[in-house]
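What follows is a single chain, given as structure tokens, in the form predicted alone.
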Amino acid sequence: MADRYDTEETGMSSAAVLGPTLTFLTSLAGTGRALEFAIGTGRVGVPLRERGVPVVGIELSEHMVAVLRRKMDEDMLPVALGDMATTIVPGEFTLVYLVYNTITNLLTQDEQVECFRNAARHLAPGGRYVVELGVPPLRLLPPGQVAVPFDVSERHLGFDTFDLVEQILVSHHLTRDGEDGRYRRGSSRHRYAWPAELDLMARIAGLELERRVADWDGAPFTQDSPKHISVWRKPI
């Protein structure tokens, strides 16, 4: 999967994806450090490190890692081998960000909530903690129904599967690898979350919100928004 990562998430990882979300996190640095949970391959954290800002980054899979390392040595992005919600590295930093909906990998409200505590842990006062999420699709669930289609395309079928007493979706996915027709198949678990309950895990974590958007170019966050950007900041 770290192999295939890169290619499969070419359109995240376009100028028109990029661009707005390394602004809006360079902007939130400042002169000070980053700080990436589950950095993965370094889609983000690469090009903002090559925008000038010093980051570390914090990553489970070792596989991801090595990918990492094709584009940038440990000597300018440092990286952690570790889960987000309990590893700790050293310093302070005025930016902890968690991208592209990753804080649904952890399965438990009790693990979402140490990973809002692990970011205010590293932050120095004043400094920020984004998060990026979707907003989960259950508007679109009729009754009865508990799938909801997100990609239907030639190459791609995906579609994500609801236990609502739960909150766990479970993302389905059939690719087609090369031309022989054939589809490999794929799905992964997630806890997915409100941005009322994120609200609460900051504050048991010490943090306050300071703005939530729509997307990373700033667009006003309203109650047909499929996603959010949400920044909590650390006290002073």
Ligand SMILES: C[S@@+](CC[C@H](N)C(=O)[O-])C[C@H]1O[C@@H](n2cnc3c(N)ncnc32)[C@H](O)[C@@H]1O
Second form
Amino acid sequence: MADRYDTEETGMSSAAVLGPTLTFLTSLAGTGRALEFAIGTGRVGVPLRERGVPVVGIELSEHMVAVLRRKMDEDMLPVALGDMATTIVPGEFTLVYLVYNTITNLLTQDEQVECFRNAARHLAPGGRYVVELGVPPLRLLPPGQVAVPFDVSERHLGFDTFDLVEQILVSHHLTRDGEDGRYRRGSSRHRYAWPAELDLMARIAGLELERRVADWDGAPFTQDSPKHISVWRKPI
Ligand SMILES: C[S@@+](CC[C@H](N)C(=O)[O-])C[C@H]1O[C@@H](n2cnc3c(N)ncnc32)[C@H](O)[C@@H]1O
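Now that we've seen the form predicted alone, could you pull up the form predicted together with this ligand?
Time for the whole complex; same chain goes first.
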């Protein structure tokens, strides 16, 4: 997956998506340092560093970090290998951020709360924690239906299945690989959470909601927004 990540995610790596993301994060970092939880291949962290923000990463997968290292070395962008819910890196940060739905990779409420606590632990007073996350797509799941398709195209079939009791969503992908027409099957497991649950997690971690918007351009968050970007602040 690490080798395919940057090529498959051209949409998320496009200037149209990354430009507003970087502007948003740069202004919150100010003159301080930024910590990216689950930095992956550095899709966001590398260009943020290039904009002059000192960035440190935490990442579970050494394969993802190996891809990041093709773009930037350790002196410019240090990365600690470990779990973002528990790994501690030295120093204080004005910004901790966790983007692209990645909090859902923590599969229990306890782990997600620990992740909020770990963000708060790294923040300087007045610092911000930013999370980018989809609103659970449950309005698309009528009673009695078990799956919701999210992409039906020539190259890719994607659908989500839900465990409403455990708040688990599994994304299933069938992707056509080569010219022979064969499909590669993959799936990923996520714990979804509503914005209000995240606000309680923030409160448990001693953080206060400062802002919630629908996208990196700052559009208002409404009841129809498919995702949110939330900013919590550590009190001074
Ligand atoms: C969707 S990618 C996002 C990567 C990057 N933040 C971006 O926006 O492109 C999810 C990343 O989270 C990492 N990850 C998953 N669980 C993690 C955990 N508990 N701690 C640290 N990293 C984790 C995965 O290895 C993967 O690199």
